[in-house]
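The chain below stands alone and is given in structure tokens; this is the form predicted alone.
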Amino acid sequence: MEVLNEILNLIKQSNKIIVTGHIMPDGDCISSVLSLSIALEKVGKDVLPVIDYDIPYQYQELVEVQKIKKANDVIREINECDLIIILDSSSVDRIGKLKDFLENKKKIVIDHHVTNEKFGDVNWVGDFFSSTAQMIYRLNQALGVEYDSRLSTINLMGIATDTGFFRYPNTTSEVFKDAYELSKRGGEIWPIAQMILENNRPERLKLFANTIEKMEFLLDGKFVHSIIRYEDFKRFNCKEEDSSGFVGELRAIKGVEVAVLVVEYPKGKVHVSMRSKNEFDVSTIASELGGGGHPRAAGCTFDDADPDEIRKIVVNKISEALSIRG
């Protein structure tokens, strides 16, 4: 691939490299940032992983997560870097305060979101990949990186989480092939699954029960939506990260085609997560509202907003679209 060669050349020409991902990081983002950072270190580069957001508590069990910094803590390093590699981020506003340092910096964007705005000097956008982590596996192979069991496990984590542990429609034969290769190199799926799927805090379960209590159904049960206000997070001693995965649980309800979860955290900042089960393209709705994502998983964010008003807007748009589709 020509774009892959461009990426390899830019990496070869650079010594100090920042590797970053999106705010509200998920398993794919964290896996991709760490997997590429480790690989670049292996080929002799001075690398700093940056995610300008708190890492969810489940992933903090990874020792390597301690190397990830926030933008304000490493301003000097960012100013001195030769190259910034931006992963799993469809637009520049998704990388937090790091966006303020992009001017006059060489930028590579690697992402699998179809709504990516291609804001890098070199852009590798492959929406046919299951995850950015799968793309990083390809890149690391092209770099000639030798995979040990630790790198294999971390890289496997992103593929596993973004395919719903091999349950989602993006789980292709290529996904299984790459997972097999990483497993052969020592990648372990069980510790990942245990860390992410069997690591609930009691407070988080109470927050989820509150989310279930507030859910509403429309269109004969095809559409479900719920809301978590900032006051709910405070009441149950939770953070925004604790709501991760809730919208997927709503989608899993029998008969549901589209699920929406409106989350306010902190006060006045509203994030909308949208999921669909089979055919409805939620990314079109998210794009209309200034967000993006995939056909089956998308979202958008609003500042200085009322979560109840945002909920009404999103519910009306999706209800109308679903009604037209029939």
Ligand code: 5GP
Contents of the next structure:
Amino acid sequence: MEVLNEILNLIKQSNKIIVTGHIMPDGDCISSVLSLSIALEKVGKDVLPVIDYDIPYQYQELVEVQKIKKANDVIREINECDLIIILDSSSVDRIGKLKDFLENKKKIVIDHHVTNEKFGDVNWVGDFFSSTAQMIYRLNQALGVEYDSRLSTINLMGIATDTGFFRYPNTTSEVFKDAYELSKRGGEIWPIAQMILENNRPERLKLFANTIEKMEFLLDGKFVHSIIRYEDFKRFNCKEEDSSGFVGELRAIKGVEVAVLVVEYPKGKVHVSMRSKNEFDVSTIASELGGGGHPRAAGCTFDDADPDEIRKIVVNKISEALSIRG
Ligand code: 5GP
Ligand code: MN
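For the form predicted together with ligand 5GP instead of the form predicted alone, what are the coordinates?
Now the full complex is given, and it begins with the chain already shown.
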């Protein structure tokens, strides 16, 4: 594949490499950043993993996560690097302050979002892949990196989380093939599943109960939406990361086709998470509102906004599109 060769060449020519992912990092983002960083280290590169955001507490149980820095703590290293590799991020406003350092730098973008804006010198954007972690597995193989059990587990994590632990429609035979190979190399799914799925803080569950209480249903139960205001996070002693996964639970309700969760964190910053079950394309709606994502999981973000106003706008837009579809 030509683009893979271009990536290999750029990596060969570079020594100091920054590997980064998106703000509000998820399992795929963290897995991809770590798996590529470990691999590049194995082939002798000077690598620094950067994610310009707090890492959710569950993932901090991975010792490797301690190596990930925020942009402000490594300004000198960012200035001195020869190459920035940007993973799982569909646009520059997804990478935090690193966005201010992109000019005059060689950039590789690797992502599986259809909405990717291809802002790199080399862009490998494959919506055929379940996850960016799956693409990183392919890249690392092309780099000739030996997979030990630890790297296998870390790489498997991103494939698992972005396929909803092998449940979503993106769980293709290729996913099982890559997961099988990683498992053969010692990758373990259970410690990862336990760390992510069976690690709830009671405060988080109380926030979830409150989110469930505030649900509103439209269109005969096909559309559900709810909201978490900043005050709710404070009241239940939670942070934004605690709300991750809630929108998936809303979609999991019987009869629901589209689920929306409006989250305000911190005060005035509003993030909208959208999910659909079967046919409805939420990425189009998210893109129209300045965001992006996948057909069945997308989002958008607003600064200095009123969460209730945003909720109204999004709910109207989706209700209209859903009723036209019938
Ligand atoms: P989530 O709802 O879990 O935050 O995000 C779902 C999907 O939509 C993810 O694949 C994520 O990359 C994308 N997404 C979420 N928020 C934004 C946003 O503000 N801008 C863009 N471009 N994509 C987003
Ligand atoms: Mn992803």
